[in-house]
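There is one chain below, alone, in structure tokens, taken in the form predicted alone.
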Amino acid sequence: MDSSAAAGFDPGVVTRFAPSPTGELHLGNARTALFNYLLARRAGGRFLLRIEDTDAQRSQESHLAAVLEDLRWLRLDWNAGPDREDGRGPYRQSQRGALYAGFSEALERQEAVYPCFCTPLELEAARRAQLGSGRPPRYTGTCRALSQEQRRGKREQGLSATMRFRVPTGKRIEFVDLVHGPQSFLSDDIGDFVIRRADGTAAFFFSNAIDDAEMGVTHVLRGEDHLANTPRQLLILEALGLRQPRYGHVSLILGADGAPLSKRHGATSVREYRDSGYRAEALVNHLFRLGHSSGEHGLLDLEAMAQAFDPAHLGRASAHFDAQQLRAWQKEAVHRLPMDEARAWLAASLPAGLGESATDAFVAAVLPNVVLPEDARPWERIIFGPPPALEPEGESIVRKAGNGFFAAAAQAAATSGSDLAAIASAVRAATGKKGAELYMPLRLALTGRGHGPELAPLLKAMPAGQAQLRLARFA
């Protein structure tokens, strides 16, 4: 066998990730993003982005925009897709009519579809008598065996029709699914589905399908909201005599609670998690274990993650999206950034006109324990800002500590500006002091604060004086 192949190496793989332009990229589809490029990175093979906006009323170019950002961010970069075509495309539903329709008119041909003239009242009204008497809602094949003259007669009365596939009665369609292994659905089950809307635009079963065989998709991770799905797609593609690539359904993810994840759990979009502070390593990083196991248990690269990646440990379980567990990958992606982007990062969190020298103390002060860029805005204005006040029990004891500890700090940090460990051994000399009862008065007096970042570098951090300043208002 050859090397490659052994490895898991197939060049011919390709996976797509096809989200519908109608609002933010949410968590579970930043997901599927993720799973379908590293599949398609672990084979050394094409991961493409295909635009599903046949949707014009909700389809808007400003999403578009938000979602092509997002995955920047997350740096999903992709081989084919609407600003970057490579003869497959293009890869905007919405500007593939054509194909659709010449599809469309071969399974006419066939007489694999049929115009339904239902209305969508009388389609309700049926769905409610059926799970009335107990069935599950499918249609009833009601415009499946008309005339030529019955199909005419109601054109001409006026009514628009859509195009029903036809589904084959007493047929078993089975597959392997990549997560749920051999699935099996009866087609009498499944009822005559809509491939053509009364708008003549394609529906998503149809154009799905067709546009996964003609870009040369093999392999479509997706979420298991679309299992039921799959079937319907298959015959399509049979009919077609076009290629079926290998499906996956992945588990969704859901909250703490169990309950699938919505705006009550907190954030569920990648732009609030980037508004944020998020680093996308972090993201990605948990994304990457939500419904994927992995032995991996460091934070990864994308190229790391990709040769871990392996649709074998994919679970059928849901996922639960654990903030707790994001917040732990954020921190070891914070404490992790080279000093230029840790900079950038906490740009916002910097007062104006701060040099860069100034600014890399900040940095290195309170890098160590930020999770968010918010998180260092309050030791921003304790560095930066006027001397804080103490709160009753800070006040208690930095006067326990006496006026001759701080009359010893503050003349040697006049000596020594912001070395703590000259100040420390100066206040240790004059006073005996040590371990704690030296430490905690001199943090109080600095930073108002009982904890925080350590102290050494909080005091390379400060402006030139302002050590001295405050340690001598308790002299």
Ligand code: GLU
Second form
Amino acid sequence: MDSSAAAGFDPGVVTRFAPSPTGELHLGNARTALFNYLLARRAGGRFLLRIEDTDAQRSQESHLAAVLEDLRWLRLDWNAGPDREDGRGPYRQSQRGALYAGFSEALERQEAVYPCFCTPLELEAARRAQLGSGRPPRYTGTCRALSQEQRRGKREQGLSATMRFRVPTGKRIEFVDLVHGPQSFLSDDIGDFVIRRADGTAAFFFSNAIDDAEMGVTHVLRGEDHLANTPRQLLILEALGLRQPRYGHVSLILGADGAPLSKRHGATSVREYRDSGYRAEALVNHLFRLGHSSGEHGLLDLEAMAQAFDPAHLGRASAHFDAQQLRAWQKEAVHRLPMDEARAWLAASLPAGLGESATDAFVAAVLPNVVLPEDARPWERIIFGPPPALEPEGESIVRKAGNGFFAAAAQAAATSGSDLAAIASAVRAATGKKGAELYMPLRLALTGRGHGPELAPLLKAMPAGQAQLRLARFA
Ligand code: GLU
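Please supply the coordinates for the form predicted together with the ligand, as a counterpart to the form predicted alone shown previously.
Complete assembly follows, chain above in first position.
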């Protein structure tokens, strides 16, 4: 199957996102989740969520809960996962120890793995020696050929053992990466690697590969940092006679300066963007374009993204996260918000106890001019607070318009309520002013500012009597 076929309709496609719950959901991981979600949706297949929590020390329940919440917020719904078991789980690696032990024993019986008694200190010394003589560090094979008797002896001394995979010699491991194309590795370049730690828990290479096979995963899109792991995982699956998924290794996300995206670039987790009011649609639209090219422009929903997603269009070059681009998507997402969602989104910037129609009038007035909820706060003060003071420049424009201008405006406001057209035509009739000469003094007197959201809806959002009061100040 070539990579473009991987994007076509095929309900047999199963993808997964496999986070380790050791911290907040990073943008890079969110993009990995998105791509796997889209690949499954595009094919009409299934998207799984598997939690890789074998590192008991670093994995925390609170992180797990946060990851699920963030994925839900992004609307990357999974067909099966730790909260939605389907008989092919459990979907938490910490609950799959017996399965890994069984496969490890199967490998032991066929002598595809062997116990290794080398201590971390010995391994480190060997590593340094290799690096010192300019060789790539890999396991030297000390325990590879121990006899049963030697192994027993070591165990009797109380030494604990890891289990190492016996990498076959002189073998070429080849696969076609969905992003990087044909890959070829020499087994002799791969040292025998640990599949089971000394404490009996499964190592990443092992549990990750077993789970993909056992859960029926057909396509794995994951970070490029895992590319070198793939030949090892293929060897494990081959030794066990398990099905190998197709792998695609996605380039890393870099900051604007070309360094891998990290804290020093500012917010890097989904949670941080969410907390500051970014919309999931905006974030997902930016992530969709990071390293994936498509002819689709404009804000897409997940369904449209799935139709446009093709692993063959995943680039090999690193993608740059661009805060300005994200802001542009955010603007678009905000402008499209239906009223009920906009109201909820701006909730923290609304005055307490505001009635429903007043809330809607305020939201309708400011929404076109805000990117984040905090942008609405100054307008909340302007509209619901005391009549705003003017800067000297604004003050002089207002004075120049004259008392008659504002007497006519205030009177029209008193009779028409908050109708800008009525106020403007009364002033026009009284003074003959039009255009900016008409509207700028009105805007300044009403809002204290020379720019901002459209004036007519702002007026509608003002509490009754406010417009007249503000205009009458200059009459
Ligand atoms: N838990 C691994 C990670 O978060 C998963 C790698 C994979 O997707 O295979 O990096």
